[in-house]
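The form predicted on its own is given below as one chain in structure tokens.
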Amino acid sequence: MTTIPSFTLNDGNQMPAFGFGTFQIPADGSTKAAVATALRLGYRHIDTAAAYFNEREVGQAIAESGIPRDQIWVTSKLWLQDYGFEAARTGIDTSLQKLGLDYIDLYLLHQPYGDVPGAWRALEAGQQAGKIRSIGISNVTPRLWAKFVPDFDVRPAVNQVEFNPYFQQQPLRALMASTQTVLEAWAPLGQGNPELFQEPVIQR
């Protein structure tokens, strides 16, 4: 099989460069089917949230998989409802047993509303207890990087956001250097984009 290289982040674990997204994969079976198949064609990283609503799946394929635990990246998220110090404790919590995990790789703030502070003290707190690997946030433009990140005690190991050839993030990259913080795109083929596929930098 493949090595699939992976990036270095700002507190020294190494992340899988690209990895399987489950949103909006229902949690009817579907979505253990297809996570078992993405581990089975090689895929190592898996990426999930509470608002997804299947967690337990994911969980599931994982287990039944047979491969090691330390050889598949977990990315989850918080969802609004959970933001505050003690929700989000209950959240992180709450992803763990529905995943069934000891550990989550990676935990990211999904989105930067409400109590991001007091959410973001849980995400740390919840590191330092080693229920997560590394630490991130998601959806975090400029202006919310500019309002909430340097009060952060912890650096975020990755800002999740929408990025593509067609949109580039360059305002908010060079942002994120001075902290190291890798940028995970979604969407990174455009959402199917077909234009984005007849361009004939990305057919070469």
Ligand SMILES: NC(=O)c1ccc[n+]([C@@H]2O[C@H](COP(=O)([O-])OP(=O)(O)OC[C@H]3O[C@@H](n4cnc5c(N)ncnc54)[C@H](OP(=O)(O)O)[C@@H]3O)[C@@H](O)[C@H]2O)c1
Given for the second form:
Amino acid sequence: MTTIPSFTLNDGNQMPAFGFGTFQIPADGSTKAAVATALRLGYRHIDTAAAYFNEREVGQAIAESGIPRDQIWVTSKLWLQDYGFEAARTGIDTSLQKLGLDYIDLYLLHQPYGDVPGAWRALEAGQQAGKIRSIGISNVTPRLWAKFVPDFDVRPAVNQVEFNPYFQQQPLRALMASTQTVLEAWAPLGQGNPELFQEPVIQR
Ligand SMILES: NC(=O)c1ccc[n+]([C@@H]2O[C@H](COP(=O)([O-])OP(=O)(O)OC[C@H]3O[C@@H](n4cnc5c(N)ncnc54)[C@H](OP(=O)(O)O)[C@@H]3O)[C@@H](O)[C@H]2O)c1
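Can you swap the form predicted on its own for the form predicted together with the named molecule?
Expanding to the full complex; the earlier chain stays at the top.
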């Protein structure tokens, strides 16, 4: 089996570079089957979110895989209704309970709206308490980065944003370099854009 390269995050944790995303996979047994297949094929990084409503099946597939917990990187994300300090603390515990895990490797604020500072403080507290190993943000543009991130006590380890060869997020990456925040791509294949697959460099 090929060894998957990893990124060292600004908190020292090692995140496998390729992940298996579970957006839009229904929780009717399909998520469990898809994650089980991904793990069997060698993926060691699974991406879910409270808003995908499939954390429970992700957790079941992990539990039944027989793979030691510390060899799988699990990302989940807090949704907007759980922003603010107290609601976010509950949201973290709900994700842990649904996933059936003692800790989550990476927990992200899914969208940068509402009480972002309060929700971020809850992620920092969750990290302190050992419930989350790395904390990060998602869909944070340069404008929203300037609005929120300079006031955070803990630097985000990751910003998960849309990113593909046609959309390389250069101004954002320049900002993120100042905190050594890793850019994690969502829709790295342009959500199956056929034009992208015709590019000689991609075909190669
Ligand atoms: N943070 C956020 O707000 C956010 C937003 C969106 C997504 N995400 C995360 O990012 C993950 C990935 O995003 P995504 O699934 O939307 O986009 P993606 O990975 O860029 O694209 C997936 C699409 O690419 C197609 N595809 C893959 N390999 C192909 C190939 N060799 N030839 C032709 N088509 C191919 C797939 O087709 P098939 O369906 O036929 O396999 C699927 O339709 C999600 O599952 C989720 O975990 C996060």
